[in-house]
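Single chain ahead, written as structure tokens, the form predicted on its own.
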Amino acid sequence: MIADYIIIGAGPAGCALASRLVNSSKSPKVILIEAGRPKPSILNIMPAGLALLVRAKGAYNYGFKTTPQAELNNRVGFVPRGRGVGGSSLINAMIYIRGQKEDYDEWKNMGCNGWGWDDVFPLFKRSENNAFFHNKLHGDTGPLKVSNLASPNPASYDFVKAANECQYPLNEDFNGASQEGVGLYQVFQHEGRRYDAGTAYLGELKNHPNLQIISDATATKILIENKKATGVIIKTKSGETTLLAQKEIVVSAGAINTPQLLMLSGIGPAKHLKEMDIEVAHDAKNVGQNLQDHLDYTANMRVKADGLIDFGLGGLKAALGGLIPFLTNGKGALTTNAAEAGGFIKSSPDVERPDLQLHFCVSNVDDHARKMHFLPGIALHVCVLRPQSRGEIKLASSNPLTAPIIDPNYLSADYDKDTLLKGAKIVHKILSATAFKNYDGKMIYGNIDASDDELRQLIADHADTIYHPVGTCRMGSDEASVIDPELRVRGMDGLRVADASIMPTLISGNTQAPSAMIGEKASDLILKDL
């Protein structure tokens, strides 16, 4: 099979790129390859289904694991990543966040020309279809449907009251003039149902003559001739197939799988590739380096409250009671994204802009919902928005079906340790506020008035990812960067990367919207060259 462009990976970036290319006036022929399934299941569509999807390796979740983390009592972390057309937008909490404008201006200052806030804001607006906000800061005609929560839990409002008591102001729009404050999140939902990136960008393109989507197909190697990418080998149930690209190949497989595929194809650190018995096509020393992620501390509390989601009789009652409202009009308990509320706050008054993010969950989310609680509970999460720790992705073997080695190197930077401790203290303070007094809460781990040393131990015992890995194919203008600002792989022809792996630094917030923006930007760059 031959196409003008082959896109590897149908996450938010890959879906955006494929859609924009074939819908353009030039409408090149595009093949989009996806390792997972072609369409979402009912558990994907039902927002509350994420409690089952995120917790285990399966058809919609790679369920990767990290190496033992030295600063986390040598615990092995869990790394959920989405499979299927839509990528991680099929299993995440659907939160719509762009990040702070300073994040993108920092990229520009680092040499990523064309990636400052003034450059990327129009792309965010172009992609957005906001059902609630209609102003110059938001779009309302784009493919990504964004809405307020259909049926917020009363506990989410109590969280906002508790945070207000602690002098954190209300913010009704985290993507507005300022990100700072607390409130309820907007979500990628439409009429109370998850609106994943595949549905958003590709839902009306299934019969487009210039787009072929090949699902349940794993890209195992990019073919390279004289430093030019010419094709892709894919593996399906029926065997191996070679696809050829007349113009370019774009890797959009995400911060874990993109560097893995590049290295399997001979693009990466020469020493490591030789150790794996892989022929070196291009010595790119920083492929797989610069891994960044949001490490998350969670305070779990058992409470006395109705309507919360748990794995016991109360949760079953809430789920059954929410089934008819969900199916008939997209309302009720099953429309919850679990992390309904949260905010962006400063770890101390002298910080210039928010450096912590809060996620408030209306269930006792514990160890990615892998530890099941049968009594009602709430969970308040906090992460350091711009961590300084850097990790890496390496190959475990030359077998493309073997998971890569993932080492986030969590808390290796003192700044991260100190800032997360401040965040944990704030979390315990908010949970102690009078707005939560009638919940009669009891901490599951540790004490609400834990000392600094006790909090450090709780972090070491329980902290883990909040699912935002980025940076493993760093973009920059320096020769050491993997990708140039046009998203081309340095030292190669006919090969680009477009996904969260290109981020030089982690943005301040959830990464679905920025990943889609990168796909939008990639389409503009490619169409400009056409």
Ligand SMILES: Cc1cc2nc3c(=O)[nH]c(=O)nc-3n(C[C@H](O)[C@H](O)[C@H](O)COP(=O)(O)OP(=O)(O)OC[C@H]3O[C@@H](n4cnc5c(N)ncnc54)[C@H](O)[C@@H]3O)c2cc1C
Contents of the next structure:
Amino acid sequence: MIADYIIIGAGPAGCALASRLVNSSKSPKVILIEAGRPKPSILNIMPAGLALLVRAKGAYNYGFKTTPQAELNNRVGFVPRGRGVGGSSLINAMIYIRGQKEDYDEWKNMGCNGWGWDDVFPLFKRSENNAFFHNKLHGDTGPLKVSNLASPNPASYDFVKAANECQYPLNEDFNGASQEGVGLYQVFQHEGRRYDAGTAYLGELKNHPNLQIISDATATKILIENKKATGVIIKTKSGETTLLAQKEIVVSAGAINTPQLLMLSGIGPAKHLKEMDIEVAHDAKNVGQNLQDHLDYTANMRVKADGLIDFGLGGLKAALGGLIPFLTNGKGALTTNAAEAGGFIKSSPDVERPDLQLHFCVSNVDDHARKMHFLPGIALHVCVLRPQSRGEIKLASSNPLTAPIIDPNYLSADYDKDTLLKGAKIVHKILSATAFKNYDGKMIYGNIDASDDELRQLIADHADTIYHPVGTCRMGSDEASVIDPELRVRGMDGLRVADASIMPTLISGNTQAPSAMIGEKASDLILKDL
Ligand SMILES: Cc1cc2nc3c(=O)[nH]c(=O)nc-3n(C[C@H](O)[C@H](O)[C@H](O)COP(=O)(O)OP(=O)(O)OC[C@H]3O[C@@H](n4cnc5c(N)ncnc54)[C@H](O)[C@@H]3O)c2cc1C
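What would the structure be for the form predicted in complex with the named molecule, given that what you showed me was the form predicted on its own?
All chains and molecules follow, beginning with the one already shown.
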């Protein structure tokens, strides 16, 4: 099989790229390879299904693990990643956030020409189809449908009141003029149903003559001749097939699998590749380095309130009661994304821009919901928006189907430890506010008035990812960067990367919209060269 472009991985970035390429006036022939299934299941479409999808490895979730984390009591973290056309947008919490203007201006200052806020803002707008905001800061004709939550839980409004009491002001649009404040999140949903990136970008293109989507197919190796990428070997149920690219191959397999595939193909740190018995095609020392993620401290509270999600009788009642409204008009408890509310706040008044993000959940979220609670609860999460800790991805084996080694090296930077501690204090303060008094809350771990030392211990015992790994194929204009600002793999021909792995630094917020923006940008760069 042969195409002009082969894109590996159908997450938000890969879907955006494939769609824009074939829909352009030049309409090159594109093959999009995806390891997972072609379509979402009912659990993916029904927003509350995420409670079951995130917690366990399965058809739609790789369910990776980290190495034992020294600063987290040597605990092994859980790393859910989505699999299927739509990628992690099939299992994520659907929150629509772009990040802060300064994040992208910082990328530009770091040498990523063409990636400042003024460059990327039009791409965010182009990708967005906002059902609620119709103004110059938002797009309302793009593929990614964004809306307000269909039936927010009353507890989410109480969270906003509690945070207001603690002097964090209401913000009705986190993607508006300023990100700062607290409020309800907008979500990637349409009429109360998840609107994943595959449905958004490719839903109407499945029969396009120039697009071939090969799902249930894992790319195991990029073929390289004299430092030029020429084809891809894929593995399916029926065996191995070689696909050839006449123009370019773009890897969009996400921040964990993109560096893995490059290394499996001989592009990576020569020493490590040799240890793995992989022939070195191109010594690129920083492939897999610079891993950054949002580490999250969660305070879980058992409460007395109706309509919250739990794994017990109350939750069952809410789910059953929510079935008819969900099926008939996209309303009710099953439309919840769990993390309904939150905000962007400063850890102290002297900080220039928000450095902490809050996620308020209408359920207990204990160890990614792997520890099930059978009584109603709420959870307030906090993460440091721009962490300084850096980790890495390495190969565990030369077998492409073996998960890579993931070491986020959480809290290795003092700044992250200090800032997360400040965040944890704020979380406990908000949960103590009078707006929550009627909830009669009981902390599941630790005390609401925990001391700094106790909070440090709670963080070490319970903090884990809030699912935003990035940076493992860092973009830059310096020689050490893996990718140049046109997304080409340095030192190689015919090979680009377009996904969350290219981010030089983690943006201040959730990473789906920025990943789709990267796919949008990749299409512009590729079409310019075509
Ligand atoms: C549980 C969870 C909750 C999250 N919540 C939010 C949220 O609320 N809001 C938000 O903005 N972000 C959220 N995120 C993050 C967001 O979903 C990701 O940042 C985003 O999806 C990354 O997009 P991507 O295109 O880089 O890669 P991914 O979405 O990771 O997609 C990569 C795709 O490539 C495929 N692939 C990998 N290797 C191969 C291979 N060798 N061959 C073929 N295919 C391959 C994978 O199967 C996958 O489909 C969440 C993520 C998770 C996991």
